[in-house]
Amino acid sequence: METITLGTSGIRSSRIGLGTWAIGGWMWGGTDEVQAISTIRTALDLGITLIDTAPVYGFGTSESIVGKALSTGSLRQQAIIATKAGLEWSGGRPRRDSRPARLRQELEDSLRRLGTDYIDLYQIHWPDPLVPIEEVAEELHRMHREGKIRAIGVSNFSPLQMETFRRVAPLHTVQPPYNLFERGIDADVLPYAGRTGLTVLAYGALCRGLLSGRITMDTRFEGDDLRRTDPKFADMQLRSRYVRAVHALDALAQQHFGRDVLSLAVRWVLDRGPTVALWGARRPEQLDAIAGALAWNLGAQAMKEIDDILEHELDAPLGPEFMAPPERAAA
């Protein structure tokens, strides 16, 4: 397993992730706890140390499943825990709420649902604009002095957000939609992640499972699946250009390096700068492939390769934008 240290925050993490949206349900078509299990069991022994999660995966669902996960000998000691704050929810339905007082509780609730009394990393899950981030920055400076976080991210975030954020308190990630397809970090987040020194936790690696390989145009979405709303799923027209470019990827992929366009995708995240790819998975065989992305380069040819594909399959490709949860509305 390759890692990276987390920032200037002294955290050596692998550079692969597990990402737990899909474990706690909600929008994926509900969860089994006893297979959530040990898929976290199987990542830490696959060398997998950081866990991403946030209260609003299953609202709860999740950050309780990875405690359980974690409860038994010394896997807590092993595990990086990664995760949020900064939303609520009231009738299955997200908002942003970054009030101080708001991250106080959800930080004693994440504590008592993950079965631990520090947080590795605590991160905010999207900017609030109603309130300043200087006072965000702020109280998780304070968690982070009081010894209840070890680390302090951001999610979502502009370059500009999170240079106010750094003037009052330490910032050591930030994660953002980053993936073959949704490169739009590439522009502002990505160099300024390089220049200040921060990790750039990527989720979404897999473009929700396009870049798996699977994903064919008679693969169907059931229940409250997000991709049932995706537009890269849901437009049959687009489905098929983004089918079609992950075909020349795999093509590629085989022809130069003997592997497949998921471990192609994953290694592209990791050949772009200082990155943590987050892999979603429900079950221990969906991480059978993570070996395939580790110890080796892509290198300049293959990366010009790639963009020429991406170029002529997608000239107008889709960015994230579907999934970012509303605003509160000012009082």
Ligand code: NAP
Contents of the next structure:
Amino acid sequence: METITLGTSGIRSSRIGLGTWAIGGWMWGGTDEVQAISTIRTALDLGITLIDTAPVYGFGTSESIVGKALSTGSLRQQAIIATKAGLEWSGGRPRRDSRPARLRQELEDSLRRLGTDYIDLYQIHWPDPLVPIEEVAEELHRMHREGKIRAIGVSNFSPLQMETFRRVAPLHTVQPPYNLFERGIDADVLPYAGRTGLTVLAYGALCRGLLSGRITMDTRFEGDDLRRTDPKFADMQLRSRYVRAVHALDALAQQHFGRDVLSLAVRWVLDRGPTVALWGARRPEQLDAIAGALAWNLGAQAMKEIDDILEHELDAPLGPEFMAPPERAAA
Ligand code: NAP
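Mind sharing the form predicted together with this ligand? What's above is the form predicted on its own.
Let's see the whole complex now, leading with the same chain.
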């Protein structure tokens, strides 16, 4: 496993992290706890140390399953638990809420669900425009000084928002969307992280499964699976363009490296900067492919050929904005 230090925290993490949103079930068509626990333990066996979760993933379910998976032997000490705060979900619909009292309550709830007395990396899930960033940063700084959290992160923040945060508290990581098809951060967050020493936890590294190469025009999604409304999957004309791009990327990966598109997609994220690729998996066998993404590099020529394919197949690529949760109504 390749490793990286999370900002200036001193915490050494694997460069592939396990994403556990789907493990929570909500927006992914349900959960299977036995499979989920086995997936988390398999990830640790394979050298993945960072487990990313959040209270909102299954409204507590994902964190509880992570807690159960880490409850035996020394697994808790082996793992870097990265969880989040700042979304409330009354009525089953998430809204942004980073008021300090809520963050404090969320921390206690997360510690209980995870069965631990410290969080390794605590992240603000989405910026809340109704709370000054300085107040949010001050509360996380307090938790850090108390030893309840070992490192501080933000997610879906702009460089300007991070600059404000860093005037008040140390910041170690940022978690934006990033994959071959969703490259918005190339223009701002990624260079900012490089300049300021932040580690980037790239979410959706497989573009919600599209870059696994297993999704075809016939793939159907069940129940509340968010891919039923994700424009890249739901609009069949668009889907056909993305599937064609995946085929072209797969051919390039086979020709140049004897690997498949999934390995190429994860390697691409790892070769772009100080990144950790978050890999969403809910069945142990989905992690078999990890070795294919490690211990090689793409190089400048392949990077250029990838850009050419993307430019040719997708003249107006779509971002992941459809996933952004709404704000609260102002009081
Ligand atoms: P992802 O990693 O791009 O894709 C996950 C999906 O890819 C899986 O659920 C699975 O779909 C498919 N997959 C995984 N391995 C596979 C394999 N070997 N073969 C075929 N398909 C495979 O998407 P994500 O889960 O949304 O993102 C990763 C993590 O980032 C999340 O779990 C979460 O921790 C984090 N995240 C954070 C935010 C934020 O706002 N901070 C937002 C989104 C995600 P099936 O199980 O359906 O086959």
